[in-house]
Structure formats: structure tokens, C-alpha cells
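Just one chain follows, in the form predicted on its own, and it is written as C-alpha cells.
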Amino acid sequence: MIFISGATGQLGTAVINALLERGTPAAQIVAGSRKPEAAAAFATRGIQVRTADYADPASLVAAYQGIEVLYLVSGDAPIEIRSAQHRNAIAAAVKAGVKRVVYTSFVDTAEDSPFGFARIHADTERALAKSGLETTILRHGVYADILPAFVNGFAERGAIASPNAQGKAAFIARADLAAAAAVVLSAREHAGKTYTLTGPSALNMAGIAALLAARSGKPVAYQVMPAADYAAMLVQATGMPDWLAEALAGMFVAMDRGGYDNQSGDFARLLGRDALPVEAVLAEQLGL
């Protein structure tokens, strides 16, 4: 049995179509939601739901039952509350008796990176390095999906801003770690790896703006902003919760150290193929 945390979300249902399309059998999928209503679509494919809070630890215990490798999808929290939270799942997978973790890292660790999530992924790391447990480690790259929300409106203000300055990313779509995720989930052969999942190509966010000017033949300049001044820009546009801004505009600070940029070419080995370009993620998402 295969389960998938944060089922609902955007990478957990990307994960589950991933494993059925590689012929995994519902069956021998369970998806785990802290709402397990808002997972009902699942069950009418023949997936079996179970509630799942990270925040939960008996919660998890029991939703562990059976499970023989358990894809431990990174939460949505500050960094003290989800470092708590997803050793919290690491409990709950030795107690169970899970066989296997695969966890959503980050391709940057370095608990010193100015992207606080870093020190996040640095402490799951190091517990399930001590928790005996198996363990298969996705470094995921920065997602290519989260771009459109940064430039939105590029072509009415002619520009974009970020506090990045030169570095660059290799960009990777959801989609595609997805499909890594489901062949890694697949075999048991991934036990005690780490793979780096990043796009085959990198770019800084100067180099976004002049693809979206060429692609929408309108002029799009770029201009570095102050992180502070960024996080506040964020909260005041969209609403997000202040830590939430705080560490964006951190990611965007981390780039300029070096990192981001790794072409492991770990996706190719995995799925005999390249990741896609940015160019087609935001061709598709933004209608260029």
C-alpha cells in the first residue's frame, strides 16, 4: 500500500494520477487529507481515503496502518510548527510500521539560506536519518507553477520585480516531480537515495521577464527589490499570511547564492526524459 499525504493539494493529486497512469492499482493507493470529505473524488475511483493531520500524531498512527511506503509531502506552516509536524509523521511511520519514506525536500538545505524553509527540510532530513527507517529523498527545485503568480499583470505594468539579483533556478513542474514521484514510489529499488529534480534549463527572474516580453511582444523590464519591501508587497496584494511572504521573498534572495541552478540530470535518469522547460509551463499557464 502506497500513501499519499496532502492528497487534496496540488502535488499529492498530481502524485495519485501519476501512480494510476503508471498502472499502480487504486487498490493499493490510500490518500490522506486532514479533510477526508474534501477527498470523496477519490474514493469513487476505487482509492481509499483516510484522515490525516499532521498536527495529530494518533491521527497518523492509525492512517499509517498497513502502509508499506508512505510519500510524505511537505505542509503549510511556519518553519517551527512544520519542522513539528512532519516529525511527528516520522513518529507515526516507525510506530505503524511503514517500510519506507519518500519525502518532498527542497533542492537547497543550507540551514544558514536566507529561503527559511531550508532549515525545515535540513531538520526532516536529519530525523528520518535517525528514525531507521527507509528512506528515498526528493530535492524538488523551485516550482515553474508558481511563477504566473509573481508576474501576473506583467503586461498591463510593462514590468516585474523580484529581490533576485543574477542566480538562477532550474524551474520544474508539479507535473513532473509527480511522475518522478510515482516511479520512485513504484520500486523499491530507490530506498536510501536522494534525487535532485530540477528543469533542464535555468533561468534568473531577469531572464523571465525578457522570455515573457519575447513570447508576449510587449517590453517587460525587471527591477531588484529590497526583500522587506517585496514580503510587504506580497501581504498587501494577496492577503498571505506575513511568514508565508517573508520566505518568498527569501527563495528569491537564495537564488543569488547558488544552488537552485543544479542540473543533476536525475529527472532524465528516472523518466528517460527531460522535465519541461519553463518556457511551456508558462506558455500553457499564462496563454502565451
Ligand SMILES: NC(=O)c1ccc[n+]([C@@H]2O[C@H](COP(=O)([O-])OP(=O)(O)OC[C@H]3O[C@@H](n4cnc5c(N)ncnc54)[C@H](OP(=O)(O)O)[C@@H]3O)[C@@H](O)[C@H]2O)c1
Second form
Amino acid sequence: MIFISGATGQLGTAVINALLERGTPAAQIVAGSRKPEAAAAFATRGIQVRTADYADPASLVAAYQGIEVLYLVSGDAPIEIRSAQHRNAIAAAVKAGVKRVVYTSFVDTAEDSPFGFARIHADTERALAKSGLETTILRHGVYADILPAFVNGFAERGAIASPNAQGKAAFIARADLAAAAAVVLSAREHAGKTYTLTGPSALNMAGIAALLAARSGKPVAYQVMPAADYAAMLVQATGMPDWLAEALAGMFVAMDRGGYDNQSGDFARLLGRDALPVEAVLAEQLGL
Ligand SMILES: NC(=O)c1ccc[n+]([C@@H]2O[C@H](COP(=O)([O-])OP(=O)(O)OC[C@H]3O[C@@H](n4cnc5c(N)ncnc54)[C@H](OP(=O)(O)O)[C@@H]3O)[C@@H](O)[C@H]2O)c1
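Show the form predicted together with the named molecule, please, the one above being the form predicted on its own.
So here's everything in the complex, that chain up top.
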């Protein structure tokens, strides 16, 4: 049986749908969530729903019973808490006799990255390597689907801003990451492998501004903003916590180090097609 963590989340839901589309029987899928009531729709489709909270080791050991492959979705807590939660999940997988863990890592796992969440992925990859479990690491590129949140109001303001100067990212849509996950979850030959899942083209944020201008027919300037100012602006505009705003601002700085423009080709090798280019995802999301 395959356990999908974060099953009510955007990625987890897409992975379950991708597994079903590939012909995985519903009875072979277990949907994990902290709020099983929010996952009730899966039960009506013949998918077992189990309560699993990365912060509650006992819930994880119980949830992972009889599971062969665990899709471990990165959580959403601050750095140290989330790293500890992922280690809870790995320890519980060992206790419960899980054979393989497929982990949603990130294209950036550098300990010294300006993107603080890179340390979570480095820590989790290390914990998996030490665990004795079979593992498949999926190093995700930046989701193309999160870009609209960063360019909100571009047409009215005639500009977008971020701390990114020049460095590009090979953005990839969640739907493509889910399709790749379904392939990897379905076959043991992917044990011991690390795949870098990125889109077929890369843009920096100035390129995103140019794309928005071309598609909307309106001028969209691009401004490089100091990371601290940008984080403060995110907090003010969205009410997100400081630690999250600082991490997101750091991600745009980290793009300038070059590693996010990693067009590895792994996605095309796994799926036999290219991922959707960021241009197409953004245009569809924004109706341009
Ligand atoms: N590569 C990127 O650009 C990028 C962008 C955004 C996020 N991410 C990462 O990718 C993950 C999935 O993205 P998404 O868009 O699907 O996010 P999402 O819609 O916010 O879903 C996050 C999921 O994480 C699960 N989760 C959080 N804390 C948990 C805990 N303590 N125990 C068990 N499950 C927990 C939640 O499960 P329940 O609420 O059902 O319990 C939820 O389903 C995010 O959590 C984040 O780490 C990556």
C-alpha cells in the first residue's frame, strides 16, 4: 500500500489523482492527514483515510502500519520544528516496517543557502540516508503555481518587485510534480535514486515581468528590492509570519546563486514528455 502524506494539500491531492489516473487501485492508496474529516472525500472513492501528524510520533507509527511506500510531503512549520517533524516521520516509518520513503525535497539543499528552508531538506535527506530505509529523493524546483501570489496587482501597479537580481529558476507546476511522483511511487526501480524535477525553461523575476507585460499588453517594470524590505512588505500585505516572509525573500536571493536554473532533464526521462513551461502555467493561472 502507498501512503500519501499531506493528502488534503494541493500537492498530496494531485498525487492521489495522478496515481488513480495511472490505474493504481484505490484500495492500494492510504490518504494521511491531521484532519481526517477534511480527507473524507477520499473515503467515498474507496481510499483509506488515516490520521497522521508529524508532530505526534504515535499517530505516525499507527498510520504507517502495512505501508510499503510512504510519500513524505514536506510540512509547513518553521525550520527547526519542521526538520524534527520529518525526523519523526522517518523514525516512525522504520518502526512500522515501511520499505521505501519518497521524499519531496528541494532543488536547493545547501546548508549556507539564503533560503533557510534548504536546511530542512538537507537535514531530512541526511536522516533518510542514515535510516536504512530505501529512499527516492524528489528535488522539486520552485512551484510555478506560487508565482501569481508574488505578482498580485501587477497590472494596476505597472510593476513587480522581489530581491531576485539576475538568477533564473526552472519553475515547475505541482501537477507535473504529482505526475512524476505517481511514476516513482509505482515502481521499486526508483529506490536509491535522486531526481531533480524542474521545468524545461528558466526565467528570473525580470523575465516574469517581461512575460506579464507581453501577455497583458500593459507595461510591467521590474524592481530589485532589498530582502529585508521585501519580507516586511510580505508581512504587511499578507499577514504571513515573519519567519515565512524571511524564507520567501531568501529564496529570491538564493536564485541568484545559480542552482535553481537546473534543467536536469529528469522529468522528461521519467515521464517521456517535457513538463509545462512556466510561461504556460503562469498564463493559464492568470488568465492571460
Ligand atoms: N517547491 C516549492 O516551490 C514549494 C512551494 C510551496 C510549498 N512547498 C512545500 O511543499 C509542500 C506541499 O505543498 P502544497 O502546495 O501541497 O502545500 P499545502 O497545500 O499547504 O499542503 C501542505 C500539506 O502538508 C501537510 N502537513 C503540514 N504539517 C503537517 C503535520 N504536522 N503533519 C502531517 N501533515 C502535515 C498538511 O496536511 P493536513 O493539513 O492534511 O494535515 C497539508 O496537506 C509544502 O508543505 C511545502 O513544504 C514547496
